[in-house]
Amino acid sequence: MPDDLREGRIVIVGASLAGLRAAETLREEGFTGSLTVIGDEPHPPYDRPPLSKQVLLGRMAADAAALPMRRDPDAEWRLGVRATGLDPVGKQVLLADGESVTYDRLLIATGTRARPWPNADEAALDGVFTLRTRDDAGRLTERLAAGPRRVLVIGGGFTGSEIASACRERGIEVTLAERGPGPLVGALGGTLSMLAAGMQRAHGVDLRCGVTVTALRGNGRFTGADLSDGSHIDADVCVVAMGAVRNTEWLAEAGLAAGPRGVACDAGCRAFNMYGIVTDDVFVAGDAARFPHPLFEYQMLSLEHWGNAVTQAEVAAHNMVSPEPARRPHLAVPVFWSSQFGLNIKSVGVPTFSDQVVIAQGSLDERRLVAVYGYRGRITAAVTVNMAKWLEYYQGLIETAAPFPPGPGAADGRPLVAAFPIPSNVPDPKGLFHGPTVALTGYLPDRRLTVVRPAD
């Protein structure tokens, strides 16, 4: 590693939102060395949130979702080639085309990919889709524009619900199958899941909860699916929205604390190795990262959020080119949003880190509300539905570990709507087709060691 951290060779694996913002920040921080960005897709970095919203509705072309650059990062872009391995001793990233790229410091920003349907033959049927990439969105939009009779969406998380919303806005019949008790329950708990279920049914969604899809049917082309309750759904299109898989397999032999939940790192974005020792030349940011947060008992957080990708990438880039005393932690409170079925849903904090919830403003009947979540007597999250202006206020309560429930008239001078908190009813994600977009993943790295001592 060079004596001057603003020189040398930095490689970013992941031509994503996090990768782009990190590259820009490195230059803004004064890095003058060589910078290489590696991405498995052939496209420059693009914005993913519009893919399940404006693109599916035909209001934006998939190739129009490119991310604007704040400045030219003066980087070598290696696009359309996948990283297949990491040699931390030789400090090389191994690529699928047989080449390798040498680094002094490395940023892992490989993000996630859509979880595929587990039966490969059924997943290969014409008409079965996932939605994660720009190309995914383009193909699905084209099929929706052709006017299918019915679309089957498997998974009631945010992506699945947004796809169902787009289908109904296009006038397409849609069935949504969710293994759990309701849509969004894995992310928001039982109370707001009831609101989401009511909205979906009010907009004509054939919502099937508490069932699994046992088989996708078709002879080369998808024609329908069998459900665990014995029923059958006839449909022309199936969208598998069963959550995401973190892209960490390429690190399997790298000796890092990397696994299905992400790459474990400290608050300064430095990756841990499998012995729990922090590295000083490998950093991680975005959806692939697991990092500790003091507001949530220092448990490791895994996020799939746009805002987190940006702020964590900026912190990682700053720390990569800064001496130890000038480094800073990534302590941003998670924030995300979704637009579906006429609802503008925004969240701050970790709703799944809760045991109770209270409707602090508005009501379920009005479809305008603020739900505040608590755990062991302090506020840990808030979710607004068509009342986004209050989000910043509740973020302040979360950041100061304010007591739960919030006091009467805490926000707008009116008493709490619900007199008493109720259980937040956050289910075990193992029983769902979808999981939380922000999850607490414990304190330990995924990689476990077995110490073998020779016999005397």
The other form holds:
Amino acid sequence: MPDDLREGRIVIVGASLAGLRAAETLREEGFTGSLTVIGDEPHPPYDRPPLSKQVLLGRMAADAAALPMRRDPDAEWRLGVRATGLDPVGKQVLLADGESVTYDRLLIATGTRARPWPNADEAALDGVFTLRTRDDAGRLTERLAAGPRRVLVIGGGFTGSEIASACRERGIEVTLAERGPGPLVGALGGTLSMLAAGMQRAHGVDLRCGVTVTALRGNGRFTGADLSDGSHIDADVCVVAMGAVRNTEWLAEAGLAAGPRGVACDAGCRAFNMYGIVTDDVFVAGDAARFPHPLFEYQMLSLEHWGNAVTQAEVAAHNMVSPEPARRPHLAVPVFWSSQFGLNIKSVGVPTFSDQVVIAQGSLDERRLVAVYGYRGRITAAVTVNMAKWLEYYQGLIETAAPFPPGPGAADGRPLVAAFPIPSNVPDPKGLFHGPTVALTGYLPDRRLTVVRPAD
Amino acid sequence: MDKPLAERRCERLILPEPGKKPGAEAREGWLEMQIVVDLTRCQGYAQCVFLAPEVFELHGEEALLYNPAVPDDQLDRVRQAAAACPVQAILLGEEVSAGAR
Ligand SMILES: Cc1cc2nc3c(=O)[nH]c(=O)nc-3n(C[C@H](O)[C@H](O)[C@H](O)COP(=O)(O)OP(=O)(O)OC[C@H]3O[C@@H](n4cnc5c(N)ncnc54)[C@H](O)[C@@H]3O)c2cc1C
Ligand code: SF4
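Follow the form predicted alone with the form predicted in complex with its partner chain, if you could.
Below is the entire complex, every chain and molecule, led by the chain shown above.
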């Protein structure tokens, strides 16, 4: 039996980071059967993080970010064709061109897309953009190069903040509107949001928090937007950066536990069906997955993290070709990075899974620090700003559930800067224009998803 | 798939990617390899910046920016950078060729 798993037909839906790394791993693990990768974008797999950084800064072309292969996975690439449905009984993926592909085992790696502006007519105005694909980035960069008078960014999450940063670096006036109390607050809580807001203002961003954008204006061409405080912003480019939506609609009839927060799976990346029963031959990895994590009380996490897409794809691929006793759990601690306004921000663990935060090294004034997050007396996350070398140390503390706050001089022999932990102030994402990029999505594997947040 | 590298590169020279934008002249020649840096692992040691400054740069104190499309004349330097990176965060390789049906 084990030998059989190295043969047969494997289909991967989603030809991006998770899809490519899974395909390579399958071959590394000795899979000799047929491998098909289906992707709706017409391009071979490319890397997204540079799109809001080097590309918007004009330092590289939007089409230059192809991902290198670790090895040629010897796959049939079916690019530019969307999977429209899944027949789990006939074991077929249905394609938009009317064809279908039969599988023995399937990997879902369809990731996310940019959440569109809710009013379709306003979203269709010339000059209104979202940023998820290299084509999006190409169009937006062209517009930035044309020298707009002002760019309006809606949403102060990582992507929105990076876009604002790139605009300022190019000398373009930018207004950033965020419904919540500050930028990055949904991901990092109140303290680091203060730092982020300070950086934005110091770099000349016209930052408007606690306001909603009520309407985008323009006659064919975007000319500005109305805000809920009665003000109006004149701008000729608008970037809607309101977070991501999971690409799970194509699974609506598949009977899987798939919904707007992702496809629920077990610790071994096997998808649950809608009754909460784990499937035998359907696996999930990357931004599309929702998976339980023991460090965070087995709550289901939905991540939008580059590193998670890679490690989860590797675990899923290993498990797809391994008999049950040889299967591995996906236990990696979430790690994320962002660069904006000259700062390198890295996070490990789940900052939103916290009730308190303490600045363990550095300070807000120096713009160099490590913030450590705790939940009920243990360390659950750390964020470094321009102190990335410390990340690994704190990762160790998270993995061993070390007590919070960390002991004085835990890391470098220096005393804790803020001796007193303060509330981490992570607001309810419902009141924000941006998502947390690590979302706690409750315990239930079925479609009725509830958001469970640490209460106190 | 098991043709020598040079031959496959020639195929690419004859068949440039359709719809290639004029802004992409930096990629002229089509011979370059691609890199990706695992920035979850990168600790900003900057060895790569010293070894291949035309490809890697630090933005601010420790945020690494790089050009994923490595120009041919930088290939040796990038190989050295990848070997020197203390956390082995730099992956150099070919992109998936879009000859797929
Ligand atoms: C602008 C930007 C900046 C980012 N910056 C960072 C960063 O600094 N740090 C970080 O950690 N992460 C960052 N990320 C997130 C990171 O890029 C993602 O976590 C990663 O791309 C996830 O990979 P994935 O393969 O799971 O999903 P995706 O990359 O979303 O790929 C899914 C693929 O599946 C395709 N697809 C969807 N539905 C179908 C279908 N029905 N049929 C066929 N194909 C389908 C999609 O078109 C897409 O090509 C950034 C993302 C963006 C967009
Ligand atoms: S050498 Fe490695 S760790 Fe150092 S900056 Fe370059 S990629 Fe990062």
